[in-house]
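Just the one chain here, laid out as structure tokens, in the form predicted on its own.
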Amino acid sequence: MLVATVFVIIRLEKLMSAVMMMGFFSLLSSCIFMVLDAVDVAFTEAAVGAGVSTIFFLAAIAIVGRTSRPVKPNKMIVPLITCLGTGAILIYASFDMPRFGINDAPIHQHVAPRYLNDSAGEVGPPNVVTSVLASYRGYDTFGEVGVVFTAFIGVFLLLGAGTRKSGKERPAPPNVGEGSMRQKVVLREVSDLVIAPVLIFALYVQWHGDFGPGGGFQAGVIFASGIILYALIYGIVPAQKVMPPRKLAYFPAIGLLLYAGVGVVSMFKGGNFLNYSVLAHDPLHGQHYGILIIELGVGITVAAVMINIFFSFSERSL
């Protein structure tokens, strides 16, 4: 089915259609993580790839029209040789892999084992996922949190830079309301009884992320997607009085400094960086802390990355 969804999505000439149809693949594609039993992982991609990736895609429907230029055939030759010669080295690379569901495969004899029967005494939470990416591959999670600040600031760069001329917000035009969705009552109605439900979900995921699937990651998505459904039925310009885009810029960069804050604190305390033993008498404890603040950290990051670059979309579409 994502075959020949992906094939569906390159005949599509309507980027509308081809848009949902990426929906579409992104959620196939989170029922194969559950069926996997990567619940952490699927809770991403339905979140991000079927979610807010689908309105950040819209987004920029609205800026560069809802139908694509057809493409000569010269211009398509480099690309899908590219194509190509990436997906016959990546097939040549799988060939060293083993065999799929095998018992006795390298992960299953050393990393997994380690995780699932010392984690518990080493870091604490039962979720392990949240062990493995908070504490064991905390280095790595930082970067990832790096990644998405970095990106934020090149979306920004391009898209959002207008809005703070002068240290003003740019005034809306003054009809912007009056094609907005709250004019439908369906809509209206259904998105103030989800809302509140969506953002409180939010900070469930966020806190509960030590002991089901979950973290700041999910949670920083999922709080995102309440504030963009009440900016697309309510409009633009009542969403930036609930968040001030001026204001919410500066949340990415507090997220990541309150991250790489817990790593400084260790640091001092005489641990390595990002060593959360040390931040408490008990090193069980220690750990506890320092996965509820870094998890804190990476939910803001994201939530306010992803609402700063759906307004800059939604201002540059104005």
Partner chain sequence: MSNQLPAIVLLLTLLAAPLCSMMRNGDHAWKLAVSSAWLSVVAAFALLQQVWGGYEISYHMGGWPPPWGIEVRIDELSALVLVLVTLFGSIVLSALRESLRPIMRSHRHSLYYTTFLLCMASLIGITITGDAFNVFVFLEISSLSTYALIARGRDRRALTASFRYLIMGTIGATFILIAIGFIYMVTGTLNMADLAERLPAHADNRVVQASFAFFTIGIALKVAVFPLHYWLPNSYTYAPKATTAFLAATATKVSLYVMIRFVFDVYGIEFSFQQMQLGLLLVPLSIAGFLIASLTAVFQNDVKRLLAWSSVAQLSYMVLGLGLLNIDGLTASITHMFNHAMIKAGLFLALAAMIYRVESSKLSDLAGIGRTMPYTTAAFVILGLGLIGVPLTAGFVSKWYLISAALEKDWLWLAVLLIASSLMAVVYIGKIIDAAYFKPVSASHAQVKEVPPIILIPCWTFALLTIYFGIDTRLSAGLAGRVAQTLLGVGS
Second form
Amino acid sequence: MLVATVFVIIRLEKLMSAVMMMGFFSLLSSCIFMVLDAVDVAFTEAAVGAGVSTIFFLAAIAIVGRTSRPVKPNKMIVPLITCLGTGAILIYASFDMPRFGINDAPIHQHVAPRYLNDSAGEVGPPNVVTSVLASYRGYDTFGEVGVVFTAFIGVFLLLGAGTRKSGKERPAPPNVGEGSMRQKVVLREVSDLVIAPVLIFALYVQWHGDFGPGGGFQAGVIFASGIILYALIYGIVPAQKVMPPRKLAYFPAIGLLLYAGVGVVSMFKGGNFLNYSVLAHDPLHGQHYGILIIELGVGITVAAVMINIFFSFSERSL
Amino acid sequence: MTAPTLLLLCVLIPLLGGVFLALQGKSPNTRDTISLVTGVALFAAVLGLYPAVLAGESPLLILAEPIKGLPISLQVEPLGLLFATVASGLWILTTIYGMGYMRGNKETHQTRFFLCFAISIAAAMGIAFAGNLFTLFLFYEMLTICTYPLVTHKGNEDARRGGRIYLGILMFTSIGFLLFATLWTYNLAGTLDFRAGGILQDHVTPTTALILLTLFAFGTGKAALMPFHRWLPAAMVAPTPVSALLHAVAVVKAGVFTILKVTIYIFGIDLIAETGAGEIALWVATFTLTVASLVALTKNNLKARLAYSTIGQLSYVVVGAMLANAAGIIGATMQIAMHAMGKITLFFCAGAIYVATHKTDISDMRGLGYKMPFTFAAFFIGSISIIGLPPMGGSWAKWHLLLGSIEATQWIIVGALLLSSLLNIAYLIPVAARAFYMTPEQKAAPGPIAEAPMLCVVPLCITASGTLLLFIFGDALNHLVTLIPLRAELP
Amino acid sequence: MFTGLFNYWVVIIIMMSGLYVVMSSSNLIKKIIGLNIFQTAVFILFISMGKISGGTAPILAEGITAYSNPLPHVLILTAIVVGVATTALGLAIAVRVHEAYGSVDEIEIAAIDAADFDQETPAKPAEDTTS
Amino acid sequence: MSNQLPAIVLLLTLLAAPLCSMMRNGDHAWKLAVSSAWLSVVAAFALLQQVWGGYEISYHMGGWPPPWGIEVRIDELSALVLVLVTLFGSIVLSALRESLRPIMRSHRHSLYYTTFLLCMASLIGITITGDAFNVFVFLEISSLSTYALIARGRDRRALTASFRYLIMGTIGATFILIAIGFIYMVTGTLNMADLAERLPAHADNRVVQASFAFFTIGIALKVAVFPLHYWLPNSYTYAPKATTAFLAATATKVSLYVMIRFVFDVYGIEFSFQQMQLGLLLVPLSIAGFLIASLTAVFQNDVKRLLAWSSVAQLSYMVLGLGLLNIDGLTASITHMFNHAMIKAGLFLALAAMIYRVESSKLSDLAGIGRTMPYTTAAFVILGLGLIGVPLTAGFVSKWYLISAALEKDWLWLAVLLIASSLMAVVYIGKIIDAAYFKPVSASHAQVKEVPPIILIPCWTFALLTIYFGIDTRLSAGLAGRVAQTLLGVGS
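Show the form predicted in complex with the partner chain, please, because up to now only the form predicted on its own has appeared in this conversation.
Now the full complex is given, and it begins with the chain already shown.
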């Protein structure tokens, strides 16, 4: 089914449908992640792939137009050969890969057992993914927040947001957000009902990350989806009244600083960067506080970045 | 002062002088005084090194070590000392002459001129005292670069074209061949130190040696072997003191000096003699010295004629080096000194003529001898030295070279040397001779004596008498030259 | 004997399709779509290796002994974020390209650039339309 | 505090970035950025001093020991790269403020500095990390910030260049991700030192081989190894001027560093070069690379593009040094990484200064600039000589080692080719010098003035450094030599 979707995407010339199919593709993959026991990943993929990134695409397409031209046959050859070659290497490699699902594959032997066996005692949260993400490999996650922040700065630098002077002067082309949906009253009613729960759900996910799937990252994306939904239905302007762009622009930085702040505090307390164990009187509590705060930092940055980026795009299309 | 300090001073004095010059650019008199003082100080410093060398020592000074095993070092040995003496001594005269010339011609940018001049001398000192091939290469490149503004001093289209050829050929040969050969040598021998008896013994096959030495010979573009001689005539656009610098004091001498150094201290003459590594370079040099003399005959422009004469005379040095026997080396070394003294005289004269009459073509100089008797007398003396006739210094060099080629039983070369001497007579003597024959109309109204400024004439008289002195004291020179350690067992 | 590999092969096919879209399509947006597919396929590959048959999600609970490996999950969480960040930035550039050229088709853009070059006109600066 | 230095050196810039982004006033942001950058230089030197002589520092992020947590590992090589990134980055950053003025309005400047700092921080992150996946994360920060920096160029072609780079860069990064996934699949660890221990046992495993192939292709894209250099000339040409100086100095160099790390340390020389025959791939490609790129550079009429092509050639030298696989070659590679970063950054910066006044980088528009902007041009000439490899400049030292390496292999022809390529460098630098000093000043540029000291001083800093590292090479070649011995496992 995934394969079929992909082939459809290749053939599609209408970008709009391609993007829709891509969202569908993401949703499918998130189901696969679920099947593969990666609940956190599935959660994220659904929120990001099927949600936020589809919206970004739609917003961009609203600006740049909807069709692409078909690939000329003579332009197909080189990519085709490259892909086949790369694929051949992969297939070649696959013969020596550990068989799917077996439980004595090397990756289950070396590093992972400690996470599974000791994390409850060392870090605390029953969700091992959270432990690894926020503590064992907290530095990676810090870097990841950095990536998100960089993307935000990049988009901001390129598109700009927060001021709408130039936007107003241009005639408004039909766009994905407002024009098409404002008339659909039913949708609006339904959404009204949905948005509040979405935001609450986001908060739940934020704090629940320790125990079940979820965490700052997913929460941030969901929160952003809620706001974006609001913007889609009521238009950007009211949405920006709720979230003033000028202030919103500070939040990605605040989230990142919050995260780093935890690390720096732990440095002052005599531990290494991001060593939460030194934050409180006993390590387990320290870990707990540390994870809570950095998850909050992640949530703030991600939500703010996503909303910011969305605003940037939609202002361009006004 | 210890010898290493003196060594350092030899390089530093001209540089410091240059800095002071640049600072005092506003006042020409102060500036020229500084030039002069620097020159004298440098000469004194060089002379100060003699006792050590005559005592058989070779003081060493390591400046830095940018690449492991390849320090930038300075070391004295007789050959280098000789070159340094010639260069620093003639620099004083060139400075005096330069002042006269530049003022007489009202040239612009005199401060830049003297600054570059000073740096060139510093580079020449560095070449003379280089402790290894790497250091030599560094200063060699430095010399190329800092003489470039001198060559293009006039700044007009001609000067630029000349400068481009100058820089192009010298850079191309030095990076393309010399650097390559240096690297290769380092790779083969594991060192680039100048050692008595050479460092390549037991490291090369005859073929490699042949290729390598040929690369060195062509790579030293400053030695102006054909077909890389074009830069010398091209650089004739420069003011005459620069030509003197190029031809006599530093540049071309640095070229042949490099070749001598390489043959003596990198290859060792025994190795060259055994493997016949010098074959190609030897024949190219022989060819060059004959052809360059022939070309010189055809030139009517005095400076161009002298330029081709230089190309020919340089090849004498190369021939001497490639003969790879004691007499050849002695002849070659002497030729460096003798030719420097002789050629600088000729260039001073050419410049003096230009300053006084603005004439550059030989055909226009008929009768000038009566107007400028000192100049042309000096020119005559210089010519004889270049040709190699007694009682001028040049004869010693030619004599030893002949001996060397006879010893090596290279009869063709003996013939070529003799032929070339004849050609030398043919292209040099007429210049002076013609100047003393007046055209009928000049006879009718003999003008007053109208020499160039004193500052021009005095130096050329000094150098002319210098050629004479070199003949008389040839033995002292000979003694110094025989101190060059040709084989490893000698100290 | 290949049953254990089938999963990988499907992933590889998807991956290569994504790569193909990136390389062959001349539309900038579609390129980014391809990139997304390519990356998602890689994610599936990663997650596949973490799976243990009979295992469950790595959320510690009483009575469960076999968990899937959490590390790939963590890595992929990070990678997804990286992916969306790249997508956002890529789209932003595409939007600017559209503003500067009036097209997001590589071939058309190349033609415009070539025309500029032929006329020797100085290329137009990309207007900074945002204040 | 000194045991916290590995974190500090990164955090200085990484924390300054969000702070910068919150500032409305561009000048204040600049001051913050510059001061944090220079502090990180101090930290980098302090680290270098700690590892000097072959020591290693291991810092455990979050207090978790490797391989469970992420390790930061600093040895002499990474310390050198660290100095390279921070020092050269800071110098460029110091000159950035003036040269930004014509491109964008001032309140946007703080965002630009933020991006710059992020890029610098991420490069630092890549350099010091000891974790394979962490490399990928920081690589992405650096890539994203680079795309944004490039896209801000004045010419609209900057946008397409940036986009092209984004696509190729992302493919490269994803390839690296696949590679990391594969080795993880086989070994179950992500820590680089741990990987290095565990991988040799799996040398015959096809997954490892495929991983190596993907890694090589992915990183080669980032390093711009010929023929994957396609993105580089346009990106460098159309990026904002001073940015190019920074990118040319650091981005590709850090990628090269990653390549060295993985090829020599993680995969191991035996696997990389004997089993996978990496040398057979790298050597011909890099030779073709420097020949073609040098030749292309000779025919360029736009100085920026010329220098960009020259970068491709110089990068090929470095890759060639790796491929030769002897001590001199590796020394040349690492030394040249450092030296070329310095020289190219200086050249682009000096060029930026010229463009700042002349507003063009066409050769014809730069005619006579030697007279109107003597100091800038003089710095440019010194750096140009360094690029050619004239003795007493830094460029000479690295070329010396490279040619020695070729001769050590008894590959005379290669030495000849290298010299030929240097001669091409003489030609293309000569072209610029010729235009600068020997062409008459065109009337429209006759009034051009020298740039303000804030740009001039950084240019001259690079020029003087070029000379300094041509003479005192303890930091560059001396260290590189030791590193080369360690990497090759010869001596101690």
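Residue numbers count along the first chain shown, from 1. Here the structure is a predicted model, which is why all the values come from computation and not from measurement. Note that the rigid core is defined as the largest set of C-alphas that superpose within 1.5 Å between two forms.
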Q: Taking the rigid core as the superposition reference, indicate whether the CA of Pro126 shifts 2 angstroms or more between these two forms.
A: no
Q.
At a 2 Å cut-off on C-alpha positions, does Gly87 qualify as shifted between these two forms after fitting the rigid core?
A. yes
